[in-house]
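In structure tokens, the next block holds one chain alone, the form predicted on its own.
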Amino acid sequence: MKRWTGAGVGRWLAVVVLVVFAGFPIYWMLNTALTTGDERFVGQSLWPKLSRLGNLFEVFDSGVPLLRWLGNSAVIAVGTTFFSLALAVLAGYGLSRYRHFAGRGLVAFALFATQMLPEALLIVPLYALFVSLGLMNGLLGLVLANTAFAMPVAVWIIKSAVDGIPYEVEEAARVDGAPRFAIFAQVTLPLVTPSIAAAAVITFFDGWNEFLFASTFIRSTEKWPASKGLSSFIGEYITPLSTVFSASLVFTVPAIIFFLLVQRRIISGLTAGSVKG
């Protein structure tokens, strides 16, 4: 029988506190979504009325194109993830392995500098660029804009992982006659899969939570992402809180599921390269 020590109990208590702290927003969204307006103003109960779970699906019958908005968010998130990783894997490998090419430091600094500029600062020049390229009122423009901000983060994550792989591993494959791209695809890439998964989560969330660019570049309500669509529920005189929180819960669930599926790889990926053997 396992004996509990003071340190073990303390760790479990810390885990419980963190789980409660992280899960409380989800719990409160569910509770508010299942609470009527009268009950809310009289005094909202701390316990959700689970008998009303069917009310969560009423948001799909309210005339709001929530499913279309969720589909738009999925297109933006998947597109941002795909383009960011396709570029970041190659760029991260190049910055790690090709250390003597001209301009390497400038490229690395440029990628780092993109994180210093807030997105709102670039709205005006991006607007002019989108108009000239015909990207206004389209999801492709949102994918490209989000890729520009998410890809540098993915590059640094993957570069750190590649730095942690001994160069001798690739040299052994080269001695066996493997070409450079085969070494990259069959030797290095599988070893940095955890970091790629971590970068995928970050870029996916960046696209899934898209709001600022959609508010500026998208005119048609049918092409809004869900985050922008949810903001339209807020009225000047009245806001249907039950509808807002029901839709917010539906919007949150896919991201939570995605995170839970890859959480182990996130941890190993983010710590890859931090300690070299």
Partner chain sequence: MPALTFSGLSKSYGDTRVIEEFTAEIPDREFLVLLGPSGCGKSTMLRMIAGLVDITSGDLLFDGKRVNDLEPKERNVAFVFQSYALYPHKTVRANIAFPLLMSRFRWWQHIPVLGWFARRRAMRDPAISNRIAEIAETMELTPYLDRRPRTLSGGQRQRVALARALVREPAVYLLDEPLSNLDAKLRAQMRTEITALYRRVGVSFVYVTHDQVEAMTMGTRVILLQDGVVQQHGTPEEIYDRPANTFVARFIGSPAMNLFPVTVTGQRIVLADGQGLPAVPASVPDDTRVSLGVRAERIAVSRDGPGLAARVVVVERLGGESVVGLRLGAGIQDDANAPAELRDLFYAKVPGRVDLEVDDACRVQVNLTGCSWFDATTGRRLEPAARIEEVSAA
Given for the second form:
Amino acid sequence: MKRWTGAGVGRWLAVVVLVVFAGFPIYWMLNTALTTGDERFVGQSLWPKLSRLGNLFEVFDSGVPLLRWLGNSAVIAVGTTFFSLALAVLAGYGLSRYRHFAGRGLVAFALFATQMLPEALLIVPLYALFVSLGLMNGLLGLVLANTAFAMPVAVWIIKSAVDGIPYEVEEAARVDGAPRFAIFAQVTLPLVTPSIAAAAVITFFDGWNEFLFASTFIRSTEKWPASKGLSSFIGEYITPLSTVFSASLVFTVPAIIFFLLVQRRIISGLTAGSVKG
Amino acid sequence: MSTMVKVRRRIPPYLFVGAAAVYLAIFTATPLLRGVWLSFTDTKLLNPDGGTFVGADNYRNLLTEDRFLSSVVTTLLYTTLTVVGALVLGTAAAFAINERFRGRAVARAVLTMPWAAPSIAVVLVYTWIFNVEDGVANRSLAALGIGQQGWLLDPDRGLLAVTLVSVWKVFPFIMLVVLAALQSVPSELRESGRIDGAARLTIVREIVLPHIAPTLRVAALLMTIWSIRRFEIIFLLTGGGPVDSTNTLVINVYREAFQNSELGRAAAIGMLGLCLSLVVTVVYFVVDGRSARKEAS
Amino acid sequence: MPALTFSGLSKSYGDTRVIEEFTAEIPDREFLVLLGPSGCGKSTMLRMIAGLVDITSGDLLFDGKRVNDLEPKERNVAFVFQSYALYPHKTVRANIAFPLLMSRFRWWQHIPVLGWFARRRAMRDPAISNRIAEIAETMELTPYLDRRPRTLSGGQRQRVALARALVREPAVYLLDEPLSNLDAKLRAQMRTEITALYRRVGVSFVYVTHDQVEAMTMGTRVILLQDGVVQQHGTPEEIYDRPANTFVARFIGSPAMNLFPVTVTGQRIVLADGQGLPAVPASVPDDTRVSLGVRAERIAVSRDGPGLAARVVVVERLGGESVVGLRLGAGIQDDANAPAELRDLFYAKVPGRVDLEVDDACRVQVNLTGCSWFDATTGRRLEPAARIEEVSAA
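Can you swap the form predicted on its own for the form predicted in complex with its partner chain?
Full assembly next; the chain just shown is listed first.
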């Protein structure tokens, strides 16, 4: 049995405090989703009524068009993922394997620079662009706008993954007579699938969570994604909080699960990729 | 090498990178350039194509307005507080869960959750937590005998609340980055330090910190430029209020464009915000280059 | 089956020259070894032959045909990498089949699903499956065909890499330090296997290594490189017996050739510590400082008797033979202030066992038959070398 050292107790305390700090709001979402209005009025218990866990699913019959919202979010997210990955897989590979070509620095800088572009600044020119392209009030417009911001991140993740694949494997394929694109598709891509999956998760939830474009470019409520739909509850006191937070949970849980699965690769892609260029 | 072969070999990178470059040109670069143009006009939201060129008027006006300057101060304050808060908390969390202990995987998962949670859901739950009458924050304070706080209503509390939520949301990113760096500290280094009889804190200061410093710098840069452009959390929590206390540049852009219909002014504010990010980035690369040179020599 | 012609071949990266102009003619079916210390440019040279790296200037000819601009596949070469570079996500079978599938590749196979079906079909084609079975049999890989490289041992991976090279029946085999990741015993075994393979397939091999033992045992021709400059080109025997300069002399042989700084005066060769050897090569002018190169096996050591006075510093007993490291002169010179040439050890290789111990005083006889002379400043070989028959030092 290990002796309790001062440092050990200190770390244990720190972990408990941090876990409570980080976990409480998520926990509170669940707790509130399981309460009734009266309970909240007299003071919400710290302990959830776990017996009511089944009530979470009543949110689908509560009159809130949650399924439609989630469906729209899913369409946007899938579209964003598809466009982002199609572009990012090619570009990430190209930036990793070709170090000297005219314009490389410019592309690399542009990809990094999108990290500092405020969406709010681009929204007006994009608005004008979408009006002239007839993309207003449609999910395709959101997909295209989201891709502009999600794709660069995916490029960095994939580029840093390809950086980690020894070049010799590609040389071997070249000697074996594989054409350039077959080397990319049959040799290198299969080796970076875990990172492509990570990039897919991050772009998917970029589309899933996005709010600003959705609330500016979408007029009709039946095309709202869940982010916009949920935001309509802020400052509104008609929908019961249990319904609001059941909906929030349904919206949040998939994101948390997928991020936990792939966070390691996202981290290495973001930090290694974004600065080393 | 024959010219034909030379030309043929130069094509592939463009085939790979070209599509993404074109996409960025259409959906990022062109709108950005248009934004630059807008910032020199007096365009209104209701007539987005009818603006006239006004030179640097927007910029000149902005730089003399107290409201704008205080928005800059708010941005700097918010960014500094968020970055410092996230760095301190994230690094502490990383050190806390770096070594093995029972329940570490669970702790790590819980500590990662804020980063993964969608901003909208975060804002919803924090508005409820910060609710003046029934929110758990004030109820807890009441139990301690402290009176009600207008977390999102009191101009003295607004920035604090917004920063708190932001730090909560982003510190896991720092934690994961630092954790990854910590795990790459060669164990021989720590061991040789231990054999040399160095105290725990000395090992951390002399061996571990220098090893993770470059990663921390990158994370701090990303965190800074992300904070300067952060929109959703602030906009949905306070909308820039109470009384402009959380009116950062990006919020300012949105309000100017969609509440005051001043697209030209909005674009000018956005450009100035972008310049701020650029300055930070340039400073980072200068500092980074200098320390890299120091390490090399 | 090509003869290789290098004509003024050179390679630069930006302003850095990694291969200086190199010209040589290698007949067909040679086992050419590119030998040199790490970073000498030998791998770059091999990659130029393969077509993986562009040639900066000069020409490379296969059978008189210029191949500078040809892609690797058009040169009909096979390459075995130091890291083996197996395709980690493919089975051993698919690894070996890959070159065959690629030789049947048509443009429409780029289309994702179509290409996948086409490759599956091709794998069932008896021409391909029989060929794989045959190669797997000769390389003793049959039991592992459906495993992935990760699950194989180093030696087995090496065999897969060779099998993948073998399957296409290329005109030239290019091997880049293929044995350096194996342990000593396996390395010796694979050395024999590769030599046997070379004899069986009867085509040209180009083999890169930093290990002079591999060069001596496997090569029919050796090119020795340093800093991108070819130091010597010849058969292993030529390089061993008549090194072109002191670098080659030191690089080849284990232990390396002994280099004595000497001064030639009158009829004597005077060593650094003043002791002398009674012979002078006709071509070396009087009163010049030269380096005398003598192989370790030409040096005899005895406890007493005639010869130079020396002291034992190291004794390595290898069983069948012994290597004795010596320092000239009778005194024990661990003095850090002593001139470098007195502190340098020289080695004697003696058959059987020696009864000498460290710090023993002893006598050394130097057999000057086949010795080499080098210019003391340039290090270049002095030709014609001494023609001194049967002279032993006294």
